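Okay, so here's just one chain, in C-alpha cells, the form predicted on its own.
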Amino acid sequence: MSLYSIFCGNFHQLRNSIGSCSSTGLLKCGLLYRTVLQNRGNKTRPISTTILARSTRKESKQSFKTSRHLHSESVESSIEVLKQSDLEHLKSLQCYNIPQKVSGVKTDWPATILVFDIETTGFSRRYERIIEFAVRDLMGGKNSTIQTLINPEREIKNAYVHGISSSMVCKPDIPRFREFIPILLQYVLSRQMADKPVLWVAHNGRSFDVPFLMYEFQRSKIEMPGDWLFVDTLPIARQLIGSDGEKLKSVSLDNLREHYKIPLAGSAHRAMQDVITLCYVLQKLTFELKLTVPQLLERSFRVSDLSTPRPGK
C-alpha cells in the first residue's frame, strides 16, 4: 500500500488543522493537555480538557476532566502540556481502540506510522537534553496525537532556535523525560496494530531525533520497545528533482515545505508545527517518489544500528 493512498483517506483531518496553530484543533484528536504562556494578563477565563478513553477488553469508557486558565490578554503563544499532576491520571487510562477503517481506506498496514519531532538544549545527543516532544500518528482520530514540554532539569542556552526558555519548563509541574516514558509507551501500545511493527518518521532522525530519545531511554534505565523502526526522511529528500532538472540545494524541512508549497502551522522549529509539516512533506515525497510503506520499511533502521556509547549524565 502506498502512503499516498493512506492519505487520500485520511489526511483531510490534517488539512483541517493546518489553518491555524492554536491548539484547540489539536486538543480535540490528541492526548493533550493545555497551558497557555503569556506576557502580563490579568483577565482569566476557564477551559476545561477531557481524555476519553475506550479499554481494549471492555466497552466501558473513562474520562478524566481537568480545568485550565488562560490570559486573554498580551497572549504570546500556547502549548500543551502534560502537567506532573496529571500523570497519575493517564498512567490510569486504558488504550483507545483503533477503527479498523478510516474514511472508507482498510487500515491493514504493514506498520503503523508515527511522525515525530523534538526540540533540545543543543545538539549533543550524548550531553543534552529533550524539552519538548510532538508526536502524531498518521491514522488520525482520537488520541493521534501527543505534545508536551519536557523538563531538562538544567538551564536551557538556546531559547533563541525554539523559543523554549529555562522559565517554562524548568519548574515541579512539567515531567521530566522519565516520567513521560510511561505515557509515551502507553500512548505507542494504544495505536499500534496486532503483530505489527511501529515506524517511526523523523526528519534528519538518525543523527539527530533517534540518537537524542535513545539517550533518554538510556538515563531512565527503561529499555525501548524491540519492535520500534525508525525511518530518516532527510536521505529520501536528497533523491528529489526540482524544476531545473537538478537535485534540491537544501533538503532541510523548512526548504522542503517551501518547495512544495506547504503554509507554515505556527512557529518553525516547535515540535507539533515540525511534525504537522513533515506529515505534508511525507504525503508529497513518498507520491512523487512512488515510494510505499513496505519500501519504507526497507529503509528502516533500530537503534541497535546506532552507536550506543553510555550516555552523559
The other form holds:
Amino acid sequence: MSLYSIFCGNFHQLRNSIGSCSSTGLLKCGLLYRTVLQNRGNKTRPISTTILARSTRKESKQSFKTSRHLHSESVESSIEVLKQSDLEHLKSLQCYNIPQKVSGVKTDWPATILVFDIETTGFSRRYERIIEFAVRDLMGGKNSTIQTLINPEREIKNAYVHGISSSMVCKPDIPRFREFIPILLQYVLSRQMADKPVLWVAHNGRSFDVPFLMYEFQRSKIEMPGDWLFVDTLPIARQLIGSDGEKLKSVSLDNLREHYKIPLAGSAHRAMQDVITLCYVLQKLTFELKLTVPQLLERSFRVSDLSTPRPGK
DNA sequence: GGCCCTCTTTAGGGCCTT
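Starting from the form predicted on its own shown above, please give the structure in the form predicted in complex with the DNA.
First the chain shown before, then all remaining chains and molecules of the complex.
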C-alpha cells in the first residue's frame, strides 16, 4: 500500500474537515480524564486558554479559546482554531488531484499516522519546555485533531518566534505537560487500531520534537507507550537535495512549503499551522520518492533508540 | 543534538528544530 493512496483519502478528508470547521469555527472533542482526576481527588477544575498570535503580523493574527472542565467522567474541550479568513484560504488549497473517494478502510492501514509539532521555550530539550502541542491524525474525521497551550512554569524569552508569551501560558488555567499527558494518551488510544503501531511524524523530529517529548514524559514519571514509533521528515527531504538539488537547496519546513507552493495558513511557527503544512509536505515527499507506508515504518525509530537523559535533568 | 558535507575521517562547519 502506498502512502499516497492513503493520502488520496485523507487529504480529501482533511480538506473536508477544514471546510467543516469554517461553518462552526469550533472543533469539539470529549476525552476521558480519569488519570488526572485520580491525581486530583475528583475535584472539578476549569481550564481555559486564550491565545493571540504574534502582534507583528496583524493581518494574520488569529485567536482561539480553549475551555475545559475536569469532571468525574469526562472532559470537554472547545477550540476555535482559525479565523474565517484563514479557513477560506485553506479551502482554496489545491489538493494535487486527490480523488474524491477514500481508498481502503481504516482497518487495512498498517499504522495510525499522527503528524505533530511543538512550540518550545528554546532549543535545549534538557533545559527548555514545551509550550504548545498540536497533532492531526491523517485519517481525519471527528476528533482527529488536538491543539493546546502548555504551561511551562517559566519565563518565555522567545515569544518573538511564535507569539506565545509568558502572560498567555504561565497561569493556573493552562495545563502543565504532566496534566496534558493523560489527555494525549487517551487521544492516541481513541485513534489507534488494534495490534497496530502508532507512527508519529515530525520535521526534524529525531533531534528536536521527539527528544522534547521524551524529556517531558520522563519529568512526569510516565512511561511512553512501547508501540509508539517516530519518523523524521528531515532526512526524507534531504533525499530530494541529491536528486533535485537545483530546485531544493534547503529542507526547512518553510522552504519545503514554498517549494511545493503550499499557501501559508495563518502564522508559521504555531504548532497547528506547521502540522497542516507538514501534512501536505509529507504527501508530496512520499509521492516524489515513491515511499510506501511499510518503507516509512522501516525508517522509523523508538525513543529507546535515542540517547537516555541523565537522571534529575 | 543529530545529521550531512567537505578544504574529511585523529575535524569542523552548517543546517534544522524554538
